[in-house]
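Quick heads-up: it's one chain on its own, the form predicted alone, in structure tokens.
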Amino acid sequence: MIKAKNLTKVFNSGFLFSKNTITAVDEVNFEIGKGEILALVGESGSGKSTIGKMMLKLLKPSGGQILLEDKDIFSISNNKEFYSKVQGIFQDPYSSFNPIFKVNRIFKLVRQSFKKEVPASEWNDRVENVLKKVGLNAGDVLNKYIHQLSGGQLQRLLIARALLMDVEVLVADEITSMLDASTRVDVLEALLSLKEIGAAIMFITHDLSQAYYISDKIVVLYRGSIVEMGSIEKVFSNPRHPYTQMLLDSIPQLDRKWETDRIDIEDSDKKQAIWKEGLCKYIDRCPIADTSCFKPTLKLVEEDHYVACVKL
């Protein structure tokens, strides 16, 4: 359905002779297929949010390229034929939408801009059908404002538009970060009547959990590079790389109080240990590198399961 194939991302930074450039995403690749979830994971600059506004076309690539249905997205002149198959939802939902109009006369927009051949009152049903399926009252919500609904109904809007509108693919960006415990299963809920109707959807998160419980495929991204990747029950159920260890070590757990026993850096031979150019990213902080860990590439450890760590 869709792919990254040698993604690249550089940002430059200063003037002049004081001119920098930071990688922010190092030829990546990986392939969303019809009716999957890949949730893309990582701490923060670890290029997630990077990816996916290159997915909506909000960024250009430096390199590689992003095809949809084996056509590079950016070939594709025309955005209004791009944004039909293709929409983002993200982490503030509020600037997602017009304030100055109602709930209404949003999705009567959609209609006019996206689906002119369906009738108003199949349309009408259409938008009723969809709201239920999102867990949403049409009497309730379709002649708010949007300063009068919250987050959680906010989010669950917009995959009730790109239900709508019919999407293939779905970049969704942190999407319940803003919102809280009780809401963020009815959103994830939501999400999956996307993945029904067979889009297919990028799932960029912190939260390791929300990961586990709605994707099928996991990306984990450390400073721009690929660490591990592959079916989600694997990767979870046999971290390979140091990196997915120690952020699986660092979920909370409900019956015990965190401990941890990881490797104090400043306290360690492993400070010795810099990151420059031609070495693995990750060496300043892995427990079992040394300076002979060059740059590595992924490689099959099973079946549906990719590491770059040349240690194993």
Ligand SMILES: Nc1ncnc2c1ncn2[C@@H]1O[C@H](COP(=O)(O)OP(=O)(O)OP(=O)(O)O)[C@@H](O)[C@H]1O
The other form holds:
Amino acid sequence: MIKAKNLTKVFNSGFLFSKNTITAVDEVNFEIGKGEILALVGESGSGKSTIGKMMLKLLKPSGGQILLEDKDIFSISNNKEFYSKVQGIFQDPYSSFNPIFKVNRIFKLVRQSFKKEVPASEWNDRVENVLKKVGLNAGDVLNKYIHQLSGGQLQRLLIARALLMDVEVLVADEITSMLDASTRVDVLEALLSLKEIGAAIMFITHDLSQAYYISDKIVVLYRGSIVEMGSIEKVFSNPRHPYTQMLLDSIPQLDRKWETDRIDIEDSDKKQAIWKEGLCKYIDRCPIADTSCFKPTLKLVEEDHYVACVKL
Ligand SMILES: Nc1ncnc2c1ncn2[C@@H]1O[C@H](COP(=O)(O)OP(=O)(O)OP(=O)(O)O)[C@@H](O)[C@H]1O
Ligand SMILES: [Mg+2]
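Here we have the form predicted alone; I need the corresponding form predicted together with the named molecule.
Entire complex below, previous chain first.
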């Protein structure tokens, strides 16, 4: 349904005389089918949100494509048509709502903008049903302003909105990270109702246990490149890339944001190697790396399981 093909994003940073470029996303390929949830994980700065923003047409790729039903999303010039199919939910739900509207009005606007064909009375029933599906009571929320609702309620309202719009693709970028543990489960459950209607969901998270709880597939990103990808069961039960193994080993510390706790490079071979173009990006942290770790590309290690490591 939605597919990234050699997706690349290079940012320019620095000032006039010290221009630098950062390859935030480096030739990434993945696809999410109808009714599938793909978890995108990787430490801070690995390029997760940049991928999400490109899928939402909020950033233009520097290379490659994103295909929605085989059509490049940047060739869809009608934004209304695009956003009726593809929606995003972010860490801070407050920013996604107009604060001067009551919830009721927000849902009315969804009908006016995207579902004019549905009669008003039927729409009200749909709203009530969808709210129930995401664990909210219409009477409790419809007459409230955004600031009168909790973060967990707002995230569920955004999922309800996506359900009402029958979205085909949802990008959820760290939507539970501002919530307490019990509310998180409610939001994840609400997300599953979107999967039920056949949406393709990109679930961006730092939390591997949440990824495991709701996803079908996983993509592990390291400095803009995919190091491991496949069915969630296979990657979790048999992680093959040293980076994925390290991540899964640190699961007990899930609430900690991953740090770039780069190890000191003692091995001078590795130190030399880092400065050479094309060497594995994980070389300075990898326990099994040496200078042969050149240009790792994703290889099939078993059905539905790919790893980018030359040592395998
Ligand atoms: N607008 C921008 N201009 C320049 N560099 C950027 C821009 N947006 C992101 N970057 C850089 O791109 C890289 C990837 O950032 P991104 O926000 O995608 O990471 P992330 O995986 O979502 O991290 P986090 O887990 O902290 O949200 C980082 O090095 C970041 O500094
Ligand atoms: Mg991010």
